[in-house]
Amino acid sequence: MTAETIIELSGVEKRFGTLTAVRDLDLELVKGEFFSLLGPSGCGKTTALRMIAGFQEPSSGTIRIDGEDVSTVPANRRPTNMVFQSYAIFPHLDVGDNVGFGLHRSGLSRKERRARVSEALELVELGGYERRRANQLSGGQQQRVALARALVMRPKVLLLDEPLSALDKNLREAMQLELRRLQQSIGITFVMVTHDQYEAMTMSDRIGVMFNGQLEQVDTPQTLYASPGTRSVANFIGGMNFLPARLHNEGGGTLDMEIAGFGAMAVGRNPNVADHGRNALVGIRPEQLEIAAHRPEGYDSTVQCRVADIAFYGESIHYFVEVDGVPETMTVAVPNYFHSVDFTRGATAWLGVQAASVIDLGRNRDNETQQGEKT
């Protein structure tokens, strides 16, 4: 059995004036699945978002929601309810007032429109909190009436508009929690707008992040992070050491490249990479890289290095080290447990690479301007 779509974006362009914010978007999103937008402020993510709501017209393309084409239809009649940013909780009215806003033109009677009240609270765990005041709840107990205010309604697919920037980081991971529970116990489709990429990965099925008004790439968190096709992916998508390679011979899934700093190595074609040339790039996860205090065993290249600089994350600590060959400066994510490392500043060491943790990500683009600049 295949999945079926519920929501199909084909060549949707929103302009404004001489700004286009959102680009040829192509897009399909399957029932039942959490996606999410992903990407930097201004990219066009929130746009795509309203104009699947229906508060904004695209200029150009079509939606189609379950078969239907909504580009023209307004809000109030798509099959769709949005969870904003700001939750918009009505001051004056209590919570149960609250949630059943917009069930009074529903046609529904006094006594449907309490038992679906109620079904809503459950759903988001407030169950007998219908006459608790606005001004008595927490933000997190805030953000669970506007979902519910939401749910109430019965969306084919719900909107979530940046819906946990407002609590704080340990109530936003809970609740991010929470939400993904909600999702999977109901079964509808949810899409979010974010530019936080662990709440992405943390809650999605797949994520498409967007730069400049375009979709990049559209895959799962898991995905992204090990095989993103493109440096603005990989950076944007957890942290990456970058390094300038040459391209020497090309296998059936392997690529012989030369990589600054590191050597000679056999790294795995990139299935979400197709641009290839001679000037390469590669990628390697700060958490990838062993440091050690003498030269480390196993791996397919070692190096010696510089500590640079030092930050403490508490869970982890990252070095930033020099190595000789390398541009920029890398850095080398360790976990914190019993100060298993310890280096100071201005130390030498040696880190320690597998081929398979070394990321293609195809032609370097940057190398081929700053050679063509030099000559």
Contents of the next structure:
Amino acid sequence: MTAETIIELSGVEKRFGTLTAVRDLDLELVKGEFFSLLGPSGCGKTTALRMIAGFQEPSSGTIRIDGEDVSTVPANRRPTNMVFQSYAIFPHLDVGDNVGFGLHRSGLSRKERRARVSEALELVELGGYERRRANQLSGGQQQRVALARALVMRPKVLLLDEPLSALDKNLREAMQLELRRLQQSIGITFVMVTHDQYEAMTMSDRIGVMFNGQLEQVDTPQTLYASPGTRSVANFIGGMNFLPARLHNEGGGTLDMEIAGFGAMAVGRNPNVADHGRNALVGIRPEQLEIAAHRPEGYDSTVQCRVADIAFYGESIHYFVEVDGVPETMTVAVPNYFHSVDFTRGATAWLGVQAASVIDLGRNRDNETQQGEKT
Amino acid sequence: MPLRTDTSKGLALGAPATLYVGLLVVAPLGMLVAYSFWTQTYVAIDHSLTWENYRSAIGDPLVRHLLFRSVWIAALVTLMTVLLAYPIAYFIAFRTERKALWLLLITIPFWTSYLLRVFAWKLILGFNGLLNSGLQGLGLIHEPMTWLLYNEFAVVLTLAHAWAPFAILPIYVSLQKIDRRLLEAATDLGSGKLERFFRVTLPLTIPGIISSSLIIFIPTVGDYVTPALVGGADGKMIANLIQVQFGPANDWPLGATLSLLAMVTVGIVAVGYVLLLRFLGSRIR
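Now that you have shown the form predicted alone, what about the form predicted in complex with its partner chain?
Now the full complex is given, and it begins with the chain already shown.
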């Protein structure tokens, strides 16, 4: 990549007593990218963000921002600003004073500060709100004030700690697109922490997925979805049906496998998986499965199944089906258009799948399975 | 008969409080106001209404002097107590995990009576008291210090000690309520520790400072026990004069008038103080 590095974490660890919150974190972020740290709660993503912000000092390792080692620089002297989860709007100040809080010692005149504040408020579409009190604002407006207050400082990196989690669903989706647009127009590097996979995928250029203090995979949303490197990642991003398989022949670009329930298939090799073995694991996304009343034609593998349960989601319908030879109930997602298939509980149906839709997940480790589901 | 309407239920529920306030607050206050317009004639009370008590009380330089001194001493006590209480409250709220233990320790002086605590100070500060005999025993002073007791200083010290927990608790509560993320946000926006304190912590604790101050100031203006025991001649306050009217001088109407004058003075000073602090708080940017 030719782009400039803005943040570089190398070997960063954070230990709290006997607990290691973040272990051996290596990460390089590029100037102007929208990066998300994604993972379940307690995975260490917030600790990682707080170390970048300077609220926590790493137990070991170094943090560089724009080439400068800031590992021991306190938060008030770092070129980063943060949007807090609960926004942390100062209740004793009005909107203008909240946004202008950090400009106090900038050496700017009162007039210049006022201009910067109103410019920042325009940016988040709150122009003219200067004299409103914090308690007169809705959640979405507080979110914008927090954003303006951080952006007015013109940070090299903007840090966002679960910025949308306190908003209701519709507002959250609107803000996702708006934040993304804002980030592209101002070109500042955004680092966001979230546990919401959809949020991470819709907004980010790249996503780092964390489990148990460890960064498991860093990739674009498309790659993470198509070629997850571990079972945990595959499980956390999108829905996934896991199937045990036997690897017969690994040679060239494809792997010859005998997949539980679905029989022999030639599966494309996943570039993010290094370790293969005779005991293999594959995954099939729920929307990649075809379900039909009669044996569907033109698929690499077809198999009979029983519909155990149905969930109606509006835009799609999920069928939970049992297939002989497959240990776990499988999920099939069908878009809900007018001639959509319609099965009742207990009905018999057929599944069809293309070999290209089967994701190679490498060696099947039982212990890894448990780890992925515990979190 | 069962209660049928919401109105009668409401009246029934409100009755105990109404009765309590009526008997213990409104009635005595009404009596006080009534007395202040009557006149004492040797053993009987003349019930004809007159402003004479007010005229003579306000015209009396001793009354004005004592009232002013009471407000002055109370203000000193309040200032001293709040200044000492703030760091203690800050320590408990931010710097220790054993909050319950510290709060318990602070209330320990309250396990003995107020009178005993005042006497304790008398024993410490007296001519042959703990401080003087201790320092003499150590050879640091040769004769007892007499400026310790029976003056303004002794009154301020004793009251400041007596009121300390009352000042600490409201400030502690307002500090404890501060969302820690606000402090992080201030740091994130470039504030050092000191700037953060003056721009975020202090303004957010102004309500606590106001309630601490009023809790101390209002009863201190009217305090009677402490000035009587440790105040000496120049530590006397308005309450001591009021006591004289209801006791030895046997002039209840004048006593009532002085009480009401003290109340009005306290009210005016307290409202002015609250407005001033609120204004100062709103000036912090």
